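The form predicted on its own is given below as one chain in structure tokens.
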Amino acid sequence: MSLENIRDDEVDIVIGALHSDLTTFMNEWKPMFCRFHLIIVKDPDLKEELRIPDGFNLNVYTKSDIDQVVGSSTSILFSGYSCRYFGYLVSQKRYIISMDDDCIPARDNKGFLVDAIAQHISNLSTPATPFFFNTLYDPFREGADFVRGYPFSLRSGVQCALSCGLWLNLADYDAPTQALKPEQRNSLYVDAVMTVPAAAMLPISGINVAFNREVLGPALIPALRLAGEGKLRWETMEDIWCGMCVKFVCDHLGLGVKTGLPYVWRNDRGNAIESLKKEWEGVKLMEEVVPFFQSVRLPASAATAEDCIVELAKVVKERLGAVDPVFTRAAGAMLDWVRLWKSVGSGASSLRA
């Protein structure tokens, strides 16, 4: 995989540290991480000191750094999985690649290690085709092209702003599915990348995702938190809501989203049955969220990601706030996030832990 189109200094790898000992994680990723700058954000609720091996170009941000930058005048909480969003906030790079600390590099069907960093950059640096589906998937991959009947007027594609990778081993099931199929694991490695069609909704996971921060950064928001939110993937909904918002913004702005490669290997963690008690609130909320995003439209004057989130927050509060107070809080967090994004500037990037 060539990285010729992207300079090393245009990329930050953001890692949300929910575990104190990052030694194994960092060493597993060292061949891919060593070329790039890393931002490690320690979960503010994690009491132990982080253990990080030498040999990396990185900055670590702790609770004191978060408090210094964000202050207390915000509804946004950077705890748990949401700590990664602080890394998005303080980065000054064009591209962000987000990787969780319970994942290691996957291997492809031939047994070779997958360079997830290179694949994400390849996805972001080649066009996406959201307005007409290509049945050979991504026509910009080596060895592929547009199929017969694909309109030539659409073959130049649009800018790809978001790359959503997948997981091997523990797939991104919800708690009910995982509880019913406790032994089920994802071993199917599909060597494919596809553009998600315009107007199609999808959840995303911040575990293995990359995006163009310059054009899309403000649309990745830690806004919706469940009342009993926990520290396990099944017990959160912040990235599900984020995925709905960011895809909606991409569609409005004419940007592309790719999914498929790259894979990572995710280790087992948590108890699905116990987590189901906390996730059930989010399962019910999705029945309100989907019709909302199917029907909402933004004015043409919303020309940037910041504009879109501000306008979307207004409609969320107006139409969903009466359904559940969690949406009113989410709307407030969306506005706070845009204010933070505009105010942080280059000052935060100079912090050193």
Contents of the next structure:
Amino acid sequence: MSLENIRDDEVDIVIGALHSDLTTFMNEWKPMFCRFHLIIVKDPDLKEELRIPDGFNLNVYTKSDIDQVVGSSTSILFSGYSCRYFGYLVSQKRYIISMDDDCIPARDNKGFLVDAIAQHISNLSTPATPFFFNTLYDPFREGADFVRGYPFSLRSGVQCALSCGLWLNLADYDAPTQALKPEQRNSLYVDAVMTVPAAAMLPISGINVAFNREVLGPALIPALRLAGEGKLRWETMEDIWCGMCVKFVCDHLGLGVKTGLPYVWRNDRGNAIESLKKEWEGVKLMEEVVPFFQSVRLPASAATAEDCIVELAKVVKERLGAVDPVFTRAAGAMLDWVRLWKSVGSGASSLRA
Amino acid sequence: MEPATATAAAAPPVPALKDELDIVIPTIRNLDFLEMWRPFFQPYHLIIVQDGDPSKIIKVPEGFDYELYNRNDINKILGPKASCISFKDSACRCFGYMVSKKKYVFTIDDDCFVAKDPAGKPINALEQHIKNLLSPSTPFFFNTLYDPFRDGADFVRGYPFSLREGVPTAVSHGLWLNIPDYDAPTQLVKPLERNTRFVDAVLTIPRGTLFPMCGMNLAFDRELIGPAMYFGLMGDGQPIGRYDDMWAGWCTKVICDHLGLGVKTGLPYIFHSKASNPFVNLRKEYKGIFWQEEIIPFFQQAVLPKDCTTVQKCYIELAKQVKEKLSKVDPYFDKLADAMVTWIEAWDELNPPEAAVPNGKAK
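Here we have the form predicted on its own; I need the corresponding form predicted in complex with its partner chain.
The next block holds the full complex; its first chain is the one shown before.
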């Protein structure tokens, strides 16, 4: 496969607004955001008016827009962090880059501001290499290559469909971990991008991601909602579930997932000990999820992301639904999402961005 | 880019695993490079495997505690089984693994110097390898913040708690600044490329994923995985070279995956000073470049039966499968499969269970 050439007008930056005042956030990112179209989706639970500075090319969606498009046709709740998925739905671009609204640009080891947007685009436009691990990490990076012993037939790689970035300062730890180490901040800048090998599972954080909407779109699902889900990442598992499904789908379809750069700087927020009570449920669920994904197989006939999610939803309901009703609801949400995607996401709609 | 000098200040006050680790060095030239490593290596016992002309005297710098084996020694000690040890190829180093009596082995090439970290500080590669080997690996689930046991890091949100204990680490695979470990075609196309990127991470290679294992800067737990570290038939009289460490790495990874052991890669970096001749390399690797297209699927699909519960049993089983499935690629693999069995026989002879034997004598 060859290098993709990603134009600015093929990219949407989708921000889920969980805070009403986005002034600082938008201004910090202005140099990197200003060339692109933005979709801002306001958390339907947020009461205050959004404050967004001028100078951006954007569309804003609020509760009423969501209700109008989605209405009661679905069990999906677009509240909290899940509001961004509405942005994925209505986007008309090929690529989406999304990050939490409490992140600002990070600085690299030389002190330069990291252009996270450019890095995600670079990750998505160069091949991924999931079938064999390259010990010098991304072979398509400047100054690197495939090492001795890397089979030549695997050097053209596969399309990279998902790019997972990382976080300096407040890392994406769960509540128990951060509560045990309240002062711990991530200050280690690891200068690498790498492909996550096929069949390897990983926790994909929604804080700083980018993906090929055209190829993966419906596979990013707002499906798993914890009973006590809150407005801090410690209090959610939706992106982790989404990520497990997406990686699984990518493995099945022969698409690549990269992890590493870019870093964003994540502002301090919240109290891990407080959140401990809410996230425990999610922690238990992961114990069921791992053996499930290790053993499930999709039929070869599932050739698109849509097919895969439909098939996966069936198995989730059968096998995980028996373990915990949260999975039965998730399976239902996955099917609703595919239906929604078919009617809104891929077709024409007056509300498309 | 320069290697580090003035390493004296950087030596640790108490060298970890001083009596439990051997440093195995293959050489055909000289051991001058040891001077640079002295502060880091001197506390440890060295096993020098002298390749090539056994009548040549290889001088070991003063002050090192070592044993040295040339081809005559190898032939004497192994008798007819010496046929499994390569000649005129650094693959002969695995003889050093076999005669070592220690729990851990670190092996390094004689053109590898001390590297500097981004702050300019000399890197004690051995110390980092020991850290890697003494902390668990996490092959069953990828941690996006890399080594969770590192100071300042941890498991990320979503990482299953039942998998956070990890598994024992069998292999620590280090990297190289300056001359990267490229194959001949890549060297020919990019003769000037140097690896200047310091990636400050150690990570576990996920279970089920193969990788190209380089023997230039490598450490392993001999008790956990030693018998799998056979570096194959290379060099003189063989149709292939520069695939010794690759072969050992593929066998090792399959066996580690089967036995639930971990393989780490990343830090430490060494400074690789010499670029070998790409035309010479091309001749050596040429067949390997074609053969690896068959070899990789073989290893990717290799399944070891449940009753293979020791490394030796796994290895013998792999040898059987190599003979069955790869002989049709080239008769070389038939010979290699036999050599793999010879290796295990020799290993078991020199390493009988429950025998605690002191170091061999220095020359």
